[in-house]
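As a starting point, one isolated chain is supplied in structure tokens, in the form predicted alone.
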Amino acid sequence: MGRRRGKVFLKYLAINIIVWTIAILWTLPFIGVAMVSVKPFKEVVINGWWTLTGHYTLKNFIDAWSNPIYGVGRGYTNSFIIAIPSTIIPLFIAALAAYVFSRFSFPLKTWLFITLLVIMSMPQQMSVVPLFFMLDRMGLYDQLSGLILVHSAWGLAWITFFLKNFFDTLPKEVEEAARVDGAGDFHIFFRLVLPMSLPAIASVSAIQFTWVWSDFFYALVFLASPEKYVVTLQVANMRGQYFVDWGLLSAGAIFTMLVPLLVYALLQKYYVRGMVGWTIKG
């Protein structure tokens, strides 16, 4: 039983080493930035980012948010702008999408689903020249509601799926003792499908959010205007001509990564739930 014990708690050690040093190898390139955006940018060029002695400033943050030409505040309003709408639209049209996947039968249900698969498997850029020509003809280029139908239409594929995987491992008893009771498909759907569903809501609108919030493609194609540029394309864009600010580039990075790890920190436990619940029939 002692030897037993032993190796139960060196398999436990070793998987916690494991873990730890894969967790700090990950956090390491953080911690880099971290230290480049509080330093001037002579420290940096001179001494490095490992070094924990010099001067700490918050002057990188504060050029980075004010900049007159490419500053993050401005375009952390046009990333709001265009990641909130894009989506909460998928959402509500994928989780009826969804719905209808899962609880009904109809004509070509089988080949619509393989169509949504195979939406998903497209890569972006395949489909950039169409979507260029398609938004310019309606007059949509160059502006935040055109980025916003464009996010729209790719999220619906993938949120679709999530969504409806996750509905098959509800309960239909539920669903039929209401329907039994005079209630109708919406008033289910609304009332009783989708609050039992809000952990892989959570974990949709978090992983569509930070998809959103975090394009470069996309917005560089189809945004011209510098007063319409998203923070990616504000920090991309904070790269000087002649030399690169270390400093200010890594304050901006920082502050485009502050909104999604906020989202994940306040949808955690959700987000988790979310992502397993499909996986596990229950």
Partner chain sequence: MARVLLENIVKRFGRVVAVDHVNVEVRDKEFMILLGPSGCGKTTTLRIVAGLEFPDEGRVYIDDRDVTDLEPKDRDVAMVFQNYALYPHMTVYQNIAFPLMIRRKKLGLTKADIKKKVLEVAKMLKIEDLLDRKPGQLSGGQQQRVALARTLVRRPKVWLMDEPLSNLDALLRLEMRAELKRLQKTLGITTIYVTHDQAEALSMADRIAVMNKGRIIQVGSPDDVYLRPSHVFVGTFIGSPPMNTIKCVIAKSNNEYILQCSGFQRKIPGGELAGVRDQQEILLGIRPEFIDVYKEPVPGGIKAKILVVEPQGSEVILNVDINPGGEETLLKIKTKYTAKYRTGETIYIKPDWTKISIFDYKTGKSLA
Contents of the next structure:
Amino acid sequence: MGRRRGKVFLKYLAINIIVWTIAILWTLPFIGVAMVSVKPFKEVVINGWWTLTGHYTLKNFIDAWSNPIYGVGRGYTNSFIIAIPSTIIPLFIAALAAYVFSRFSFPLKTWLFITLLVIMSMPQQMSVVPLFFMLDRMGLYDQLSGLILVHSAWGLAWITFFLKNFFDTLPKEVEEAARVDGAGDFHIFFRLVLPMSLPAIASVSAIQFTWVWSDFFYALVFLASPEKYVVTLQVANMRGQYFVDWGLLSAGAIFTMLVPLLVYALLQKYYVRGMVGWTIKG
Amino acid sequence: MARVLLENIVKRFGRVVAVDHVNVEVRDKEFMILLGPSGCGKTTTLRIVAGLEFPDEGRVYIDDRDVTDLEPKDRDVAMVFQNYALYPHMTVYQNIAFPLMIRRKKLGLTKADIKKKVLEVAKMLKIEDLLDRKPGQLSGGQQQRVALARTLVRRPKVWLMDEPLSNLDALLRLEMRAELKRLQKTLGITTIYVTHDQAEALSMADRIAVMNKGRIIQVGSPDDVYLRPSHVFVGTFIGSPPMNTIKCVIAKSNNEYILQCSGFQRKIPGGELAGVRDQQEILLGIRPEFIDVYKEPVPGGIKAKILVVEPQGSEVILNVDINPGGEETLLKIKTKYTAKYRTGETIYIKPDWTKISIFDYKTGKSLA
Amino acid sequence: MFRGLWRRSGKKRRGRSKKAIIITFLLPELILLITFVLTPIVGTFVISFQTENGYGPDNYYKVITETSPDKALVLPKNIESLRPPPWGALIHNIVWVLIHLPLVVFLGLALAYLLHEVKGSSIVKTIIFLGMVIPMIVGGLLIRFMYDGTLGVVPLLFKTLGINSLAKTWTNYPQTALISLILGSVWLWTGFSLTVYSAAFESLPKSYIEAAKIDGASGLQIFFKIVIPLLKHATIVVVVMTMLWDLKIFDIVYVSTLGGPGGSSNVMALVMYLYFARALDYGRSAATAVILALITLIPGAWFIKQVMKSGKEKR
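Since we've got the form predicted alone here, give me the form predicted together with its partner chain too.
Zooming out: every chain and molecule, the one shown earlier first.
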């Protein structure tokens, strides 16, 4: 009996050691960047970032935020201006479409649905060349509004797919009860289905917002003037080709990931559920 | 006053005929129960009355108005769902008020009117204390009451219920049966109720419509369907344990009919069996509780051997073979648990011949 | 007689209001999708076939046979001076999948299984999931940081082990640039497979495992004979999504090496961008995009098939 318990304990201990070692290894880059960001870079180069002694400074953060050329401060506003509407617009439009996909049958439904799935697997690169010319002709090139439209449109496919799957899980009886109670289609959608879908809406918002915030490629291609740059562009520009000032870059990186990390911290449950849910059903 | 009339209703799902030419009339203030096994079309029929499904053929009338093509909201019906279908994001109060809120303008109701009505119905169903809670915080029985309140708050013409008690535990179900029946009678609302539980149907209904494979087999009072099944399906679906059926042949001579069954023969008065051919194969139906058991031989008694004894508390169910030695012919008997019965014991049984049913072997239809 | 007429019109009325809802609810989505998604996708096809003298597959031919190190898809020239890598960007993408995919599947599955028995497993999961949350551009910077010769953990580790050939900035050398990015992307992406597998584990009915235990199966037998088959759906999801992610990879490479040095860490998406933004050759840029899209359609089609199948089962 005792031997068995001892063996079980050893196994438990081994597993814990393995897992926690991996977890600590996993955080090392984050810890490293955090340490570098609060120390003078010269000191870090000489002593390494892993020593707790030495000077601490916020200079890197101040410079990374407000430098007139590469400061991420300006990018912050632009990123918010783009990410907020690029979350709300597709969420609303896709919710309407997803409800139709979930509850009604209509001609070409299967093909439309397959089209959505194809779009989901398409790389962004597949749209860039014509979009570039289109936006230019529409006067939307190098405009935040152009980027909002592109992000909204490209968010539609996965959000529709995600919400359709969620709507499928809602009990139909509730809607039928409302129908018998006297409610019409609009009423049912806005007063029952949407409120009942708040968890899914939270998931979609968290993920779509983070994705748009994190987007680099579309911003790189469709924004030209530095005063319109978003934060991801700014932080990429901070990195010199041959010499890398890691103090500055670390602070910039922290600023850039701060917003997604906050969203994650606040909406973790929905975030993770969304990540898993839009690929796995149920 | 509200009368529901279903006229030749047909509903197909793809190739499956879910409802097959159903004709039924539900009288004013009547408690009508649609009874049948799962997949028999009873729920679809109910949903057609609600307006959640539209029939492929046939008409639906409420009173004398043709409502076949009307949306549910224009029919003045209310429906209780099996899983209650409470709106999860609304409080109990908001749930109950919902049907009134939607019609507020049409009915010219003020908030105070609605509140009065909600409180009234909440009191009737004893859920006044729960009005501020969300459905997720309620027990199954409480949710049930809220669902009932929501349907009753606007006094619909027709009250529809789809297996409303099936999610409750056994004890609560018995309690709710009585309460539902009382509510229905006090309020006098025409009610259509769907269930697969024959005991529930027998105990609550004014009339029962027994359905199978999309068709209505028999409509009648609980006594009718229990004592005078029009089809062998009704006999074997209703009752616990169900009716015994034994294959027999009828020998006809002059005005006499003789039942020839394995294990026994029996002369029966001929007047009751019009149109029976000589040597016709029939099914003899005997309810387990209409059989007397004797330990000693009695005149007219049939010898039987006990195979299994299933005690049920005050009663006992005996599984017997009435043709010992020959081809096994099984019978279930329900009787008072007064004597001790042993497996293998030989007993003598005597059916109550006034309460038997005779069905055609091929069509299953009643011949008596 | 009139009844029949009424009936038909009633049905029509119902149909019309249903149709109105469907159209109203679908229209905004369709307009946005057609304008900003479907038209550009078709447009890319068209542009990829445009040449100076009409339409033809020239762009594809040129793109595939290109040998300059920063744009080659299959093989760059002067192979002898640089032993592989570099290959072409397309080959790099495939190598990426071949190394990244098994590592991610294995790590995610193993960690999810182990985390069952670990206290504070949700903290570990949260930490590993962080790679999914941060912008990929920051992920790329952090990967670059990990391999930095003076600050990075990886070179430092090899330095302490005495292997000086690997105690340098990995991303600056053709021999190590690609593999360093691939391993770094494991760090970023394992959170996905871990999360999917954890969720799948949680939804596994315990009774299966208990039944197997009573039937006398060992821990390993349970894992391979019961758990893994039951996780088939999760594995499909992980494999498909990881492949799509690997094939579309861009930000990490752009910010840490820009495909260099000497094209040794180049990838398809980056080549497409370089044709577009540096060479201003839209035809070849589009052709590269089409090739990339066609390759992503391999896992994509598989994914679509799975979705449609599970949809049918539900019905």
